[in-house]
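Take a look at this single chain, the form predicted alone, given in structure tokens.
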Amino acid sequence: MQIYDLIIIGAGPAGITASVYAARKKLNFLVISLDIGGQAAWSGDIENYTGYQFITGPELAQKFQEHLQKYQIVLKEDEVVLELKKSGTVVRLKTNKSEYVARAVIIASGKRSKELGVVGEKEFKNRGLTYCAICDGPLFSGKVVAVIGGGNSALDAVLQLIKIAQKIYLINSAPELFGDAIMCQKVETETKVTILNHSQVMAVLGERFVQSIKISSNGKELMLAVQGVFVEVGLTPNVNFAQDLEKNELQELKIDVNNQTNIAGIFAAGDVTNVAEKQIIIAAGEGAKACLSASRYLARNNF
């Protein structure tokens, strides 16, 4: 079996930046990822990525893909890593399609949407209930919808849906919205949006498709007639395959200043790690650091 210098797991901002650096270092490497762009591809309007005064998430993901293609990087797309094990001086990976071996690995697998865990959520998934406003928002043109959450992802979903939906309920369990101030201000001044703080979803109801949600709002039980539910209650790290790596209480991979995990030769970058701030530009920078550290590791060990 071929032994690669490096395998990068994930093709979001961290993984793609690591890939570009690996290509420029002339490493023998490949990238394994379910898709290209990661969470950045799900974002709406991006106004804080240096070099772009304004760009949408899908447009930025397209720029990432073009950068990959420039270096003719080997990408194993639609593959999911199921297992990762250090064995002697190599790391062995098993995916849903194949097995790979490398001297070093960078985990940049990002995060996935958390579920509500309420009655009706699984039954109505993709039948009115979704976890991606940018993907599915256009399906709800002229309809009444609910967005669940109070942070940046929920606010971003609301701002996208304002152009599409007839009315939006924002269901927030916290006492007040807790995203970026400018986003909070935009949402709070929109006449289409009804904000319900101190509120939680108890059940998603309907027949073939979503028709309503039952919520608890300030101690009172309410029924809201909606045709769409957008779940934006946070994210959980994609680390199921990394059983031997040390994690924090949020299940994020613990790394040091050089992006090294607790196992030599296995590095991590981006939102999957315990780096404090989750931003596209920070993930990209962490990807660059991780690749430089991995390259240094390979050189020092004469691989």
Given for the second form:
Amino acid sequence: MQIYDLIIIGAGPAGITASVYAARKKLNFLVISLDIGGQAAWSGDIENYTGYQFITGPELAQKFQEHLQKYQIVLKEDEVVLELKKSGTVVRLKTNKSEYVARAVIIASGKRSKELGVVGEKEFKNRGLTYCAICDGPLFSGKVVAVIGGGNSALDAVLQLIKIAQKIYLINSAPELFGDAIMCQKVETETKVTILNHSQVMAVLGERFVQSIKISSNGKELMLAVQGVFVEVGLTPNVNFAQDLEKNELQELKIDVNNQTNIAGIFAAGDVTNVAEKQIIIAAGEGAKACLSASRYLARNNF
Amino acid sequence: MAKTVKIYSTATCPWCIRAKEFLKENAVEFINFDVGLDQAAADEMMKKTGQMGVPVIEIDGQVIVGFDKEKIKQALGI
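Alternate state requested, the form predicted together with its partner chain (shown: the form predicted alone):
What follows is the whole complex; the chain from before opens it.
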């Protein structure tokens, strides 16, 4: 079996930047990813990525992809890593399609939307229940919808839906909204929005499509007639395959200042790690750092 | 003969944008239905697929949910 110098898992801002650096270092490497662009591709308007005063998420993801394609990079798309094990001086990877061996690995697998874990959630996914307001929001024109969550992504979803939906319930489990003050204020002053704090979704109900949700609000059970449910309860790192790696309480991979995990030769970058802030530009920078660390590791060990 | 290609999409969804770009890159002509603006098209899409996720791409009657590049290529014969 071919032994790669490096395998990069993920093709979001961190993975793509690491790939560009790896290509320029002329490493023999491979990129494995479910998609291209990661969460950046799902972002709305971006105004804090240096060099672009204004760009949308899909456009920035396109730019990243173009940069990646400037080099002859082997990209395995639609592929998910299932297992990752260090054995001797190499790392072995198992995916849903194949098996690979590399001397070093960079994990840049990012985060995905958290699920509610309630009855009806799986059944009604894409039948009224969605995790992507920017994608599916426009389908709920003139309808009554519920947004689940109380942080920035929930508030962002509410603000997107204000122009579209007839009425919006905001179901927040915390005692009050906890996003940026400016966004909380905007949402609180909207007449279309009913905020229900101290409230949890218990079940999503309907026939072919969502018709209502059962919630517990301040200890009381309520049924709300809604046609749309937007789940925005935060993110969880994609680390199921990384059993042997140390994580923090949020399940993020613990790394040192050089992006090294607790196992030599396995590096990590971007939102999947415990790095303090989750920003596109930070993820990109961390990807560059991880690749430079990995190539130094390869050189130091004479691989 | 050219195949009839329809895409049901919203203006903002990243995968819809990708799917349309993919069709353009491959010089495939298509009719776009914005299901955010066109309720009749939204109903038609939901009836055809039993779901509300976008994009939905229909190639000569074959309905593909999501931007599934391989399936789209196969259906287009490219």
